[in-house]
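The chain below stands alone and is given in structure tokens; this is the form predicted on its own.
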Amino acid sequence: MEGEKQGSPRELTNFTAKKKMKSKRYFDEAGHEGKVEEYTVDVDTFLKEQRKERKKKIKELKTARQEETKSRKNRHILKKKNKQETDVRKKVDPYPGDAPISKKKLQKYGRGEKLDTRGMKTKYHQDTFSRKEQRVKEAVRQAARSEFLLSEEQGYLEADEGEETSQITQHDMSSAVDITSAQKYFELELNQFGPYRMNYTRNGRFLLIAGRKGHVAAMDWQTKKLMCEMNVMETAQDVKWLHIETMFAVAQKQWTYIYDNQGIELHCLKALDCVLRMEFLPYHFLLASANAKGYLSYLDVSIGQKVAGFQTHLGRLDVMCQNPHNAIIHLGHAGGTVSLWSPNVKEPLVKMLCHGGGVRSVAVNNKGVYMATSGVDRYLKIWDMRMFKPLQNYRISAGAGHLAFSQKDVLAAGIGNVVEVYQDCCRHTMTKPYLSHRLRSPVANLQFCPYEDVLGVGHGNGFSSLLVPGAGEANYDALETNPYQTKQQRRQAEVKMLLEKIQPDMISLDTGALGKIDTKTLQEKIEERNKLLFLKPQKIDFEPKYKMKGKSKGKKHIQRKKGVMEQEKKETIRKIVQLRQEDKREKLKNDKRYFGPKSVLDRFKKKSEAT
């Protein structure tokens, strides 16, 4: 061949027109055609060499590959090793995963037993209420584990050996104490205008004092500011802020007003007169009051309006707390009697007789479980709410005058011008007070500051501020009761309070019955349908009277008599009827079809079939 050039010989490949036919050329070096030879290979075995080859190399190449990613993946894990050994401040996690928690913890947010889903008819109640159990284990796990997140601890004083907690007075608490809870225990002399009563707002942030003879003020006691200070020129019997510290109400001598907190009058609330105590219920925006005259009453502040009032009949109500749990009024009488009220009812719901005299205070704890009373008899005993019966009885020197509960159920009592108070006294029994203060004058009143280790001190020359380590709440909800709260945030909460607002038809001791239902259960239906069917009339038993002229023979006495009998019957079965067609029309109104769409043809249809 011409245009080739010359070379070492080439294999020339051509395949025929036949399957299994392959002719090859050789050539020399000088070119020359040498000899041919001819033979015969099969086709689909050549193809399936190749393919295998090339899925070998194919192969071999993804080998490769892996490896070197591999290499890379390693190479960047020690760049990384290497940076964290070096680098302090990146450090791994010795315990990875979930912080673990105690039974405690767990059983004290549990939620009863657990379900037994084994005796249950079909699969599908099976997986919805196993769902429910599941759903119920991850709220209690979640609530228990957000106990990590309280980081402030409960305050307690401890005593040297030899010593007692009661022997260490206030003046030795605050100089070994910092310097802000130093501050917090102070005294204002106020000589002149006693006894004063006060109250502390619900964040604990602001203070509320007045004077029998007039005086009148509000302060934020942490920062010392005054807010408003007046005299209202007439005795004051009590004090109380209500839904915000922009409002509080005075109990004056004749009416009841209120104030704004620069002072000014907003209210003159005639509906409430010679009231001698009053309680505010937050969330219900109620302002209950018991007057001289033994009268109850219950004022909504949000629409100024009376919403119940009740004549008690047990004298005059100088004896007062609430039940911060459920919202009822408690009330001391003299007879030694002590009586829950409810706005929803006239009459007393629980009526306890509690002491052998007259009742001088009353207090309930947060939750609702312990009450604490003192009377004349000179007794303090601690209740059991749940069960209405007595579970510790302390023999005092002398009837408290005044009862207080702290947020975590630490108990002051004012005896005479001592402050004793008592450290988990409802549990168990106390022999000694855990602190005692003595005053100058008589206490008028008590209350436990909210989320503070103090306790406020109403008495005839003035206020004290007392230091009681471990009374307070460590941490607070600050979308509940925010002690920090800006003005923004203030105006914020008192819209969410009024949208939040609750009836005081829901005011009751069973607080759970506000979740449950109100159906008609299988008995009371079936009492009802049975008084519908088995109504049989009324024997009557009636004698005609005596007529003159014979009016008054056998026969006409009896046709009287059974024409009475009749119309009576009549009257009887028309209620009968009656009753049967409106038990009709409410099961027809109750029936699918009766709202289904009607047609020309159905007054035709037979009487069953239409009803």
Partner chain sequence: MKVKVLSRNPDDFRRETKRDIQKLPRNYDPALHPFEAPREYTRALNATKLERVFAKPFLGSLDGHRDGVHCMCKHPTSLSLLLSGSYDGEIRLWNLPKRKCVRAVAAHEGYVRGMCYNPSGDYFYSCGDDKIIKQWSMEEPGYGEHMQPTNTILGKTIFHAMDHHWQDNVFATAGQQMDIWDEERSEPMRSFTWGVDSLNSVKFNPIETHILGATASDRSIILYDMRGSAPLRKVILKLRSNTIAWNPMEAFMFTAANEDYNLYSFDMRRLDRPLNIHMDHVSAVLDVDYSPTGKEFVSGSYDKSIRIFPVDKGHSREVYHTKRMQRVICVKWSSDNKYLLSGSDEMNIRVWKARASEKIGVLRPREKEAFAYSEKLKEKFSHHPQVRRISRHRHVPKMIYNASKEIREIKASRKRKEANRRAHSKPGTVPFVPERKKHVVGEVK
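Same protein, the form predicted in complex with its partner chain this time rather than the form predicted on its own?
No partners, no molecules, just the chain.
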């Protein structure tokens, strides 16, 4: 019989059972080569034995299967393939589960640190918040995983060995790239109307240029289709698109005007006079303008009303940029300071002394982390806007007159009639420019085209569009800005934008403040404590009522009056003392150095140890 092994106690009992001999059974076995052997077995014990054997077999099978699966798993880890054993049914995914996501990516899509539920009062709150946290984590993971779906790749430029990227000319590049990209390198020769200011729409499709001597033109710069062209017959200081490509503002000599894309004058904004620089805050529908008399004003273009205006008392304001992350306006001044403004505060939020001489240009990157400034002292400085500290300090031969950040933090600087482009100049100290291009006239304005590897340069002789590989964001979000927007979509998007207009009073340095818990600030706490310290019993004017005859004589009257006043005073003083004591106790409790009540023996401790 199978599995009959000498030595195991179970088999032994069966062996003894054999001797009982109640009924006789014949059966042959393969192991005995056809021989018929006679076994005498007790029926009950036989059945028992069978059952046992069946169990044993099942057990063996199970262990075998387990081992098999184990070995299969091991095989997956080692990525070995044994062709003989592969069975179609047994085939398992060699990379089970979701593809792993790197920590860096998760960090990119994350929304700050995880909430610590340990300090919460009840289990209920702990559970609800940990569940919420789980959901947030899953959302971040999903967002990070969606990166696989992005279709476009970022641009790049690599030089051959022994060659620098800055030696590569625009001509070289445009002849090396495809024809549609090559068409993005072009020059508009406009000699008559003097240095040009320019502006791209938020989706990067349309371009607006304005010559100092009044020439204004709007165009679809990729198809080179002109939308309108006119001369405003006045000095045009600056030009900006409003929220969509059907309207733009031109800062002219006296007032600021709004035109539509056919060049028809829609509004004359007399509230904005002598404007030198404008910035449009698209999410707030605010047109911020700085004028020659040092006046900064905010105009809500959706309702046509001035929201705020301040006299900065900082002289002529011709250096201006916005922080696209928090809609704060940065102004550069002749004294070398840069001031940060919001429409809610009359004074600058921050005033930084950035340069020894006057500030010539300011630019802030897309995430609002880095600010680049250049001054008359010929320095180019990079600042960390989270700490308001300098990060890099570059000395540039002639000093940069104009600066611009691209979506991917590539910095362009206009130095005389040379445009230099720097890559990765914020976190690391760069030693040489990424690209450089010489124009025939001095640079007047710079802007990177959003979602394209293109740098627009307005200069004395017109406008040139340069190729800067790696400058633009490759993948746009169609619900935010869409370069391939149809008219219908544009209309819909405008309505949505208007509905979601952020009120100007929400502009602050910390944009996330709305989503945070409102904890008391230190200043508020100090004020509260001060209030407590300087509490005084109030003076009361108590005039006792006249009572029965004889009881309201002069002396008694005054006694009663004084008595009540004294009592009131005592009461309030007692209350104040109590409050102060409580405050003290609270303070002691929160003090880390406090280890309980003082003992008599504390006097023998060393001074440093003692509380």
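We call the rigid core the largest set of C-alpha positions that still match within 1.5 Å between the two forms. Remember, predicted model here, so these are calculated numbers, not experimental data. Numbering follows the first chain given and starts at 1.
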{"property": "Rigid-core frame, C-alpha of residue 146, shift of 2 angstroms or more between the two forms", "result": "no"}
{"property": "Core-superposed comparison between the two forms, residue 484 Cα displacement 2 Å or beyond", "result": "no"}
